[in-house]
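The form predicted on its own is given below as one chain in structure tokens.
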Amino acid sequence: MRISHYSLPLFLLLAHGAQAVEFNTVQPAGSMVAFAYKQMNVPMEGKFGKFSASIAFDPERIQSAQARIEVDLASIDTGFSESDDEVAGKLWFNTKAFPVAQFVSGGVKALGNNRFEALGKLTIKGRVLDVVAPFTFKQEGRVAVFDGTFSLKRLDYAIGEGIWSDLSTVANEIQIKFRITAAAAPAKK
């Protein structure tokens, strides 16, 4: 095959695109959604036991990257069963009316050195707000790990209403931590 100097850039682009890998098969065993906060100025941590995630991420085509994460709020684990019951109640998550928190990306921005930002909407208790979620991308063969952390203000989502809106008891800032492990799509033949 003879390649002219006019078609060389196109050939190189197509050859490079043929090696592109899209990570889109989430591996629940290697994934997690957790949180950290301060209660009476004491650092506390917890996690959610049930969530689902769907992603499509090709580091060579971030303009088409997508992510959707849904968290079962009743699966909260603060380390104390009485706290879990309280937080599932009406003044906190009100899981009977709002069982799921959802993040849906609207775009991804490259920051360099395998660092990115997912820009999207976070919905909790019917309130939808813009969120920027920085994350790192680490590829190991046909598996990738996305680690990220972002902060939210719980009162913006009406989390902890009434007597719980006192910020000296539970801080307003909540740090959300996530790890999504995903395998690459099977190679097309």
Given for the second form:
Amino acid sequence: MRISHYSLPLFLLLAHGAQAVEFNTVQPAGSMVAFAYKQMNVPMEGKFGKFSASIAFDPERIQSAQARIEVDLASIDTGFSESDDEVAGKLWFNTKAFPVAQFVSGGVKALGNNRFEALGKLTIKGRVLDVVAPFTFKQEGRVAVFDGTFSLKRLDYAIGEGIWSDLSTVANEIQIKFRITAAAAPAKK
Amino acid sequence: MTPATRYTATAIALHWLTALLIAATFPLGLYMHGLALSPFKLQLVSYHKWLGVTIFLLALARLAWRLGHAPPPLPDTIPAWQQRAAQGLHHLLYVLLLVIPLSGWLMSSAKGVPVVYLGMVQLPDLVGKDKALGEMLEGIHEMLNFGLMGLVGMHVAAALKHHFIDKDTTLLRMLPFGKRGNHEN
Ligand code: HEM
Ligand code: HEM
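Return the structure block for the form predicted together with its partner chain; the form predicted on its own was the one displayed.
Let us now look at the entire complex, which starts with that chain.
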């Protein structure tokens, strides 16, 4: 193929752009952090109203992927104001002393087929534990959606102490669901 | 063929089982409603729902029974208008035995809490999550329950009046022990 001298610079620009599609501008409107658990074997759901996320993800260069998500625990919405107040309290999140839950990625593994796994540290209520969060990556033009789910054991983080540590009422396993929508911007060099 | 003088064993069993369950479910509802949030309260609310769904199922069984059986005639010393009033009251009681559990189930769905009968069988949500609707249904559930208590009060007063004042067989027809009539099943 013969490239005219007019189109050559454009071609190079496009080629350069395609190489470094890094999704790093989080769009809060398309993002959420939610949870699901069982209470007396009844499936329950809720979400967090406030969180901040910063990510950098280029599917071609996952070794440099980064994610940091901070959830404002007092913004919890369980569907019941009485429960929202209760879980903000000392026995649950103790939001006065520990207002945020934080996830910081330490690496991303490709599982194939647009599936990945984020490995990282999750900090809640002063406890830091390793988590593995599988997620899918869906790109639509300049925007990508990351959808993932992982579960944690609430007692590992002392979430629900005292009378609430009884697991026959509120189960130990809590599913965390997240969706992060991020737009692409040229990679910072 | 002489007409049955008593309710069948099935009808009697269902009647008294329902009465017993309501005697547990109603005060449990009032008690748990006043409790502060705790695992104990969550357990009681679950038990309340299981009891309520059981009452609902028993009411369906009773209606099925009723379709196949006419109730035994009342003593003919009771004036016709009173017999009609009793019938009307029974119909209202049947309606409430279905509608109260339904209002509880609707309330649960609207509040975003599926009903899992006995912790094992998840019932379908009747409506989507809607906070305002949930609160309205809570009020309706409460109101219907006080309506039920009023009607049950009249029902019991009438049964006792017939037994102790009129000294007729109205109550005996519904009691599990006593001389057996025909057509028992
Ligand atoms: C015939 C059966 C039932 C009876 C007699 C009954 C009775 C009651 C009563 C007396 C209350 C307290 C009302 C108040 O003071 O606000 C109550 C509350 C309640 N009932 Fe029922 N109920 C029945 C069935 C059900 C069913 C089937 C469900 C759900 C599946 C249900 C769910 C509830 C809930 C969630 C409340 C608590 C509302 C609250 O405190 O927030 N009930 N019930
Ligand atoms: C929550 C409590 C109760 C409920 C919901 C209830 C409901 C009913 C219903 C729906 C019937 C009609 C049966 C039919 O013909 O299909 C009935 C009949 C009857 N019930 Fe109850 N009942 C309750 C408690 C009681 C109690 C405590 C007594 C006695 C003190 C009683 C005595 C009777 C009698 C005597 C009949 C037969 C009346 C007749 O044939 O006209 N019930 N009940």
